[in-house]
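Given next, in structure tokens, is a single chain: the form predicted on its own.
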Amino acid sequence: MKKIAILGSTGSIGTQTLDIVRNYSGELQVVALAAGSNVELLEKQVREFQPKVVAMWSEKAAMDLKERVSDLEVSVLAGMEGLLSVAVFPEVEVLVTAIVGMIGIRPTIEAIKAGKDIALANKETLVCAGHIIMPLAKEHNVSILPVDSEHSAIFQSLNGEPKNRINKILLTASGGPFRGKRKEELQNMQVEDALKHPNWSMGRKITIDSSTLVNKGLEVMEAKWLFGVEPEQIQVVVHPQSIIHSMVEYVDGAVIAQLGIPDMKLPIQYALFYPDRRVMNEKKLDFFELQNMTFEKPDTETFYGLKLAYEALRSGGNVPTIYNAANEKAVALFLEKKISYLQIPEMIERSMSKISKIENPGVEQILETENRVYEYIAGLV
């Protein structure tokens, strides 16, 4: 019985992880959960999966939950202290980090120090702190298992191959709902337009990120740390059908790819059972149904958030944090309809030019950088 904990259990990745637990209840056991403020859903999860400890980011929500589950033997905690308790809970073997934002960094670090394997779905962990996380994981002999579909595909394509023979990583992107559009066509795009992803069912923030290609920029940064490659070795390929989830090209010209229908459950389940594979009773890829598979270069002039990501990655230090924080704040403002769609990459670019660079930042400096970016953008708005 493999015992797991989930940070972000009420979100898209968290709920799909629990779907897999339902299918393999005899082999997976949830011992700890954490969520933001969705008390109603977390209560249902607690009653179904009977974890021993749960945490909510919101103090008020935690108090509400505590009253609701007072008939159960479960410890209810709050805030960062609660997240850390879930992350290092002694029985946990694998921590699924599906929480959104930089609040995922500290729990991940403490989980690694406690010897927990990490099923990683929190982008900020590697984007902002990859220089801390990867050496720490190596030091504590902990596996970082990517849950993101593209990184899982790369991870699978590397199995059994010498890591020092990679020529380049081919990171696929659907292109989002605005693929093929020019900048002038994006001028009046509304929140509802940007949330219409053609292939994937995801949370609101990541769906907006997909439409701007910023999500792909964040994935480029993650790939650098996960697979030990240079920015020049990571090439984004727009593949609208989302059948090939990513590829690895080796020095001899061979390209190995992982294919499948667009479904996040496959990479989640792969991470939970790695190195084993288990039956998944979902629709399988049928090559006879495929009409075609097409590939395009990304338009980095219109969707220049991707180009800015490469700039941030090459700059290093806290610049990826500036990029991430500026995007996070700008997307939140766009979802609240306080800024226009095209102001998202504008705010990222302005933040990168205004906020001071720090070489080799520690966790506190990363969090301070985030706050400075938030204050800067608040001043712009």
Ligand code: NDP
Second form
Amino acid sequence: MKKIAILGSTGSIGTQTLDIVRNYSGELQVVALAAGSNVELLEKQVREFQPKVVAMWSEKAAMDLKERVSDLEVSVLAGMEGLLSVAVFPEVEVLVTAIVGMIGIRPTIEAIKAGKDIALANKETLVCAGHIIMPLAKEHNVSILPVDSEHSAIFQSLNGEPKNRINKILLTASGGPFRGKRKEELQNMQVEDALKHPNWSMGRKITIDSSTLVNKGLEVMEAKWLFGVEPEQIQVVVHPQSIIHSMVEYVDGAVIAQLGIPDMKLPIQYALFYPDRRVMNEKKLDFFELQNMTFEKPDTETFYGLKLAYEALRSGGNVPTIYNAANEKAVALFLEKKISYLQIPEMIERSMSKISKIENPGVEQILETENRVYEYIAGLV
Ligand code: NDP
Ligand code: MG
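Given the form predicted on its own above, what does the protein look like in the form predicted in complex with the ligand?
Everything in the complex follows now, all chains and molecules, and the chain you saw is the first one.
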């Protein structure tokens, strides 16, 4: 029985992870869960999966949950302390980081120190702290198993291949709901328009990120840390059908890819059972139904959030944190309808030019940078 914990169990990745646990209840056991404030759903999950410890970010929600589940033997915790307790809970073997945003940094680091393998969906953590997390994982002999579909595809395409023979990584992108649009057309895009992703059903923040191509920018940075390649070796290829989930080109010109229907359950399940593969009773790819696969260059003039990501990655230090924190704040403001769509990349660009650079930042400096960016953006709106 593999014992797992999930940070962000009530979200898109979290609930799909629990679907897999439900299918493999004889082999996977949930021992700890954490979420933000969705008490109703977390209560249901606690009753069904019977974890030993749960945490809610919101103190109020935690108190509410504690009352609701007082008939069960489960400890209910709150805040960062709660997230950390879930992450390092002694029985946990694999921590699924399905929380959204930089809040995942500290729990992920503590889990690695406690020797837990990480099934990583929370890309923001690697973007900001990859230089801390990757060496730490090596030191503690811990596996970082990618859940992000592109990175899972790359991971699968690297199986059994010599790592020093990679020419480049071809990171595929659907292009999002605004593919083909020009800047003028994006001016008046509303939250509802940006939330209509053509192929994937995901949480709100990542869906907005997909529409701006900032998600792809974050994924470029995530790929650098996971696979130890240089920015020049990561090429984004727009592939609107989202069938090829990413590819690796080797020095001899061979390209190895992983294909499948767009369904996050596959990469999640692969991470949970790696290196094994298990039956998944979902629709399979039918090449006759799939008439064609097309490819385009990304439009990095209109969707310049992607270009800024490469700049942030090349600068290094805390610049990826500035990029990420500015995006997190700007997307939150856009979702609250306080700024317009095009102000998202604008705020990233302005933050990157305004906030001072720190080389090789530690966790405290990463979190300080986040605060500085938030203050700067608060001053802009
Ligand atoms: P969702 O918004 O659907 O879910 C986020 C989860 O995190 C919820 O359970 C939420 O709890 C919880 N949460 C948010 N803030 C806190 C906090 N401060 N403390 C504790 N829990 C918190 O996001 P997704 O599932 O879409 O994304 C999660 C991560 O996975 C992101 O980093 C995303 O980039 C990545 N990812 C997602 C993919 C997808 O298909 N969805 C694909 C690839 C990567 P509550 O509901 O209670 O607020
Ligand atoms: Mg992805």
